[in-house]
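A lone chain, given as structure tokens: the form predicted on its own.
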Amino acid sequence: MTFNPLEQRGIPLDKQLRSWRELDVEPVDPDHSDPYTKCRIITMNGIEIEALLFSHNFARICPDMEVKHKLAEIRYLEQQQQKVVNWLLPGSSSPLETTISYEQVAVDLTAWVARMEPDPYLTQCYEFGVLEDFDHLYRYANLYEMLQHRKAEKIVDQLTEVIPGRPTRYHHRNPIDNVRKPYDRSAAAPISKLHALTILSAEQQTMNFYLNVGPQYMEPIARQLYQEIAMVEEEHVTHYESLLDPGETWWERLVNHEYNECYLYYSFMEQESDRKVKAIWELHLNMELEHLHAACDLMRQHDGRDPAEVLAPELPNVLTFEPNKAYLRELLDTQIDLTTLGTGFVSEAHERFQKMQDAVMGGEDPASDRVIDEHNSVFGTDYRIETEGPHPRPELRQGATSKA
């Protein structure tokens, strides 16, 4: 059955305001909930925060008081949505346990998007990024066993493998080589626009989470690892935000944001296994339908265009959290040695890349290498989860041999 949010009505805006009691939702059980339920929660928190930041930035450059009033009204309602979504995460989980869930999101969300993306260049951009998120999961899993003496298997539940990806030491590139070519708003498929906005939102929230959580640790190796990977997340945000066409008007971006929220709440409602969480996805979908209609009205009034010109006539196939093990192993076999040069991808280190490496490393091993060395010294080996049989480490051609 098709679902066209442009033809559906939801809860009127003046009926969406919730009391503190309604916002005080029960968190999921960290020991018994579906790992992908936590992934959906983390994803929607990032989506809501991106919508809020976009609305604030739009308001700052908008001179029309009526528009600013409407943005403020919807933004307050979406702030309530964000609080409900993020507060579904259990307070009993440590920041490091939540970090591992964040990286599971990055791996399986980005891998699914790469598999479904119709534009070959955009697919390559997602494939490049996911091998780096894959390695971050591996580094944090080793840190987790060192600090908390628990295994990441309990968190990811073998849905996602924990093995080395493209080594994190090779993620530090010259900033200009993190800027990609944008899609063409007049030619890109609507799903491509949703994919780019979704992955950007998820990576942006990951960056923000790490830069706030990292300094709360006392252990030097933890502080240093969070700092290193948080800098890589800055590169990833640059990588993904540059995919958006800068020629899109603010009104076009507004309806894309609201449409994407409808798409994702609908997707997660369709697959959610937790009854209480599913009810929240359904409630928020019915709220977002009216947010979308309000955005469409603003676009018609101020941009002089029908939103149907830029939005899909019906929601695409639901975005799905599912294992991507075989796909990721194929990428490990074929793309692990890639880096970037300008807006493209190359298999060999180049002068600009090497200069950045030398400057960032300062003649020392990065925390991402040392966390594996320290784990080896304590446990005699690194920590990894391989469910498809041992994976041989592909040879790297970036001027150094991986220590992982």
Second form
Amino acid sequence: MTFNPLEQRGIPLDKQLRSWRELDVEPVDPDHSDPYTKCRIITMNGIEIEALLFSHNFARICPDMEVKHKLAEIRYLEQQQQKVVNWLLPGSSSPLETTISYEQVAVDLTAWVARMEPDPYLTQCYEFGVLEDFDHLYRYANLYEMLQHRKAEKIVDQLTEVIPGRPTRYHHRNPIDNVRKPYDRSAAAPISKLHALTILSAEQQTMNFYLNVGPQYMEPIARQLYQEIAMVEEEHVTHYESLLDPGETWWERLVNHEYNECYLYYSFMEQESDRKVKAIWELHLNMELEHLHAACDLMRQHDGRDPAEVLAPELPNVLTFEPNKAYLRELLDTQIDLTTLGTGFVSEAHERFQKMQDAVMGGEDPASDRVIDEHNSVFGTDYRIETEGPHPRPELRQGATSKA
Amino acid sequence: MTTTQAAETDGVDAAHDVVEFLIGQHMQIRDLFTEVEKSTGKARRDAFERLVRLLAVHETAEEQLIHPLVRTGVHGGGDIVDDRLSEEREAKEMLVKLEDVGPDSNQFPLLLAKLRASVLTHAHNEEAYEFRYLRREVAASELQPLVSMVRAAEAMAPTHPHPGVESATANTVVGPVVSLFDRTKDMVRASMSTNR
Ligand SMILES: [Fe+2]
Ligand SMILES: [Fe+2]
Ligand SMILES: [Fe+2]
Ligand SMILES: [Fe+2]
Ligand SMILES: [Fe+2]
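Can I have the other form now, the form predicted together with the partner chain, not the form predicted on its own?
Full assembly next; the chain just shown is listed first.
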């Protein structure tokens, strides 16, 4: 299959506006839908929100009225897409259930990207990050059983294991150690740029989601856990956004955003099991194709360059939600002790890391440890989904201390 | 595969206040719907019977113990409770219809899906508009002892939705579901007077 978005035409911009009736989509079933359908919805919501925020930021530095108008016009369509996508989530799911799906996205999306990424440094960055969201999933799953008396397996199925990753208490690093080295825009493969933008968008939305829903809980442990993990997601946004080359022009960035939307809608359309949702991915792909053409026109006019110079000659391999269990277990086995120093990765708790840890902990255990302790004291053990045997690290097996 | 779990404490065993207990039952109800939908034959009839019984116990406990507290303790509680009661009535009517056609009927799946949508919405509305305010407005010391009353009522509630000898005198137009709800209500009331 070759699908080249630059050669395909979609729905003309002036035919894309939707009425209330068209925006009023029927949500997916909270208990019967494919967990990966929810993951695709959550991913595309993050992508659309990034499209919006990017366009707003561009508009703020853009003096040209004509360009501002074009951006506003497309942005209005993007925000309608965001409404349709995110409103596919069922209202009867609790924020914590949606949270567990968010972490499932972070785990299986980042793991897949890490497996496919051609650049070794970028791969290392994804491998480092995925072990942290993997641990968040475990912490939230334990909170879920405490608060709602239900097992996270009902949400993630057995597609993703729920076991400790790099313990969340070790995610609190000095902010300057969260800044990575960017790829080089002239040398990086087009797919590397799309990967970075995708993961950045997902993490940014995760951060925003937690910092908004966290205070809606009444239980102190829930409030504190959301606060702690939202702080880590902020670190993840810093980590992933610093991978993008700051030398990319605004026009180039706009084109990359629209291209990425085409890539992801196409990918999800190809693998979607829910017929109604698949129809939305297809419709949105046909809208994005024209956003992309409009962006390419702007780049030709204002950047004096041909967008084909920066884009892939054809659509890369479809991005896929699928289990990554063996891969994650290998990372658990080999990379759990890593932290960052400057733009690199090290395995010793260096001085700057230690200082930050002491300052943030203030001599107390973080909520991410206490949620496991509390679960232990109510249920006699922690909650896990281990489909592939005991934890690869003996010190993180069930019954060993939660503080690792 | 090993799903590690705490000694079969899914649901409600570890609940320490009545709100937590009822949320746990909402989760059990939700999962029982899935079980009924996915099974056939005798397994489906069994699961459906368990679902009906749990709904009877749960809804009755809410009617008798929770709604009165919300009415008096929460601002606007009267109207909130009225909304919930009309949802419960609607669900009960669907349940009666569902029982009429029976788990083997080909109308059953569609009616079950309707009942499920209505019960899940109802449960969500309780959690969002009743329970969170209940916790805020009513002292924990008042909510805590209700757990044992609900548990006691659950233990005493009739197992079968079919009327036994004791209701032989009941009006014959009253179907088994209605009769089960009525008998459960008597049990809950009895448990309230002995546990208060
Ligand atoms: Fe979009
Ligand atoms: Fe996370
Ligand atoms: Fe993250
Ligand atoms: Fe777009
Ligand atoms: Fe309820």
